[in-house]
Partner chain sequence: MDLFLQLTLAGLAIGSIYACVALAVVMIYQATDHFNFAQGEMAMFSTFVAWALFQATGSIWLAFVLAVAASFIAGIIIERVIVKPVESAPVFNQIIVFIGLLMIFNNLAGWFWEHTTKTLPSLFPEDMGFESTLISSHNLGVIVFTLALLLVVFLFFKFTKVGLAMKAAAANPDSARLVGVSVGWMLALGWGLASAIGAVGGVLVAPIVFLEPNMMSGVLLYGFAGALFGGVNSPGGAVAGGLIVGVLENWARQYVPGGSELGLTFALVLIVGVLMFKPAGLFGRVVVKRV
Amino acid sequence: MKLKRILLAAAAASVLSGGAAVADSTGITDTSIKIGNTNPYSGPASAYSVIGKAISAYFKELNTQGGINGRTIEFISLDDGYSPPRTVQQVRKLVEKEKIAFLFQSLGTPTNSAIHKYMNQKKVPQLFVATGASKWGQPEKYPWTMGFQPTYDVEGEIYAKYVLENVENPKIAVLFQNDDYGKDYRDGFLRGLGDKKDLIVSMLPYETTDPTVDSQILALKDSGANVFVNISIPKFAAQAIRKACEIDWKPLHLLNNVSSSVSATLKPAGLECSKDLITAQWMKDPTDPQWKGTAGYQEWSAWMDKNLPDADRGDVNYGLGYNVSKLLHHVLDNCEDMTRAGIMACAANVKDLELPMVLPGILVNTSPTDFYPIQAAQLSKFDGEKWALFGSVIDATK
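Structure of the chain above on its own, please, the form predicted together with the partner chain.
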């Protein structure tokens, strides 16, 4: 029986790694699994480090309940300061010295890009990375890397389709952050416009070092646009919303999901000014009262009370950390073959999984050819108090 399992594992491994026949179970014993992670606990992106904190808290609690199938989780999360060279250094340490089984939810687009090739050469899974870039789902080229959230370009495409279907004579203004993240969104939006790209009357970038985007907003208004696609992180999104309001510019305002948090963006910008914003959502905003009654929210909320009582509940990333931990928990819980290749195969075999803080109707699905776990979103309009979903769930795969 045991022999059979080993043989199966080896077979699975050879399918995935393209020939290397030895089942690699580094980091996994009968009583423990070692999981690595990098997060920006310091530096410019340290706001996101709450994801790392949430995941640590999740596994800590899980271990007190006996872990997963008798194995405790040793979660080692290191600080990379959002600096790619440090990510490389820390991940090497995790893989070569700590001998982790796999890397989980390491955060950031530039940081994950820096270790993308390394992880695939070493054949160590780089699971459910915390970035919305589109390059994490290429199973043929990078069989050891898998994304998690809906990608930025897919979201951009959804906005373009909405504009084409719902606005008469659209004249479009675009503000985007001048880096990989902003360009991914922008390119998705352009792809969605198809041959109607000349509807864009003005497109302006900003840098994260700019103190404000006020001058960009003044110029975008001056272009005479009646649609405004706002691709910016919370701080700049809030500035843009407030400035547009101040100068009395009222276009159809499409706000990227990255900045859709009521407490981090809309409250600072002013709720009255935020009225009628449209965004595409896939997670439940913890500050949004409409979720308070749902089972998923209550599960998360009770968990927060118990494990992170002092945390800022308005921060949507605590929900994200909880969601993705749940997903990994599910994958490991249902995995027979506990080797690196086996875990990768299990991660690529999730069917219709519901996560507590993800919108109803959006399910996690993966397959050996589909390395994008969540690919659906639903449009939502801000009514001055909360986001009100409208239309149906838009699945980018269909």
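Can I have the other form now, the form predicted alone, not the form predicted together with the partner chain?
Partners and other molecules omitted; one chain follows.
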């Protein structure tokens, strides 16, 4: 059912300036919608490039079916190499030269941070960003920016709670990427420890320009830690897992969700070396046979067969690209006010939406005051072949 205009007007209050509606339809015509994106098709985070490829394939197929309400999608995805200065350059090109309607699923915490104020000053939606930093849910301060996945700080709290409840005499070592992404996870974990922060015996950063994290892993092992919190992107997560294995360091190993892909992280690290890793999941792991009989998995699998037949099905990021494309499709399909402010308002009025490759029981909900679409996850352990969920879904809103 179409959202009523009265609801749209109310929701749009979060993207108004001085009480006057922003009726800007740049990038939108009666026959097309121009959408921008930046993705690391090169550089240290290039493992995530499959998300951009999946989104491109989704809109390409959608256009063959007539687009969305008669509008074809012009999806322009540019490589930023996971470099904030390059992101600024590419996004300025998208906004000022290409005249996009909005930016969608731009990837990376440091890269999105570099354009955060710019997008809000320009009043161009920065929609469903591909990063779990907590800063993407501040509609009162940044009304043109909305997150997508569970936030890193909440995930960090989940890991801290697990350690406190399940490890006797924990001695904790932490590796984190030295930027907003890594610090968000780190700070959530510290918050989860509460007054037991002294359980941390070593905490070391790394830079995305570092060739390896081998020296950090050696130092973390030497600290005597029996718990290892691995806050790193796939390239460095794989290095950390492999190095810990090589030096026979076997702590309880907690791996941040953004590097939980079997294909992008665990296979390069070695599946045997990855055994017993624990992460927090919110998507269906495509390597887990329990999902193969579900309607959502079958929908995604059939779509992959048709549109990306040679892609690695073990990479959960293809599922992420499909999920977020379905979400945007839902928002645009149910939006009557096709202006920048109207689309932002529609994105802030999603109710109990089930996405195909999201875990059962986790629904998408947004409102004009809630810019966190997904706020739940479930712990999972890698058994050497696949992730195995355990416990129950943990909802950050409850």
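Note that the structure is a prediction, hence the values are computed from the model and not measured. We call the rigid core whatever largest set of C-alpha positions still superposes within 1.5 Å between the two forms. Numbering follows the first chain given and starts at 1.
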_Rigid core aligned, does the Cα position of residue 312 differ by 2 Å or more between the two forms?_
no
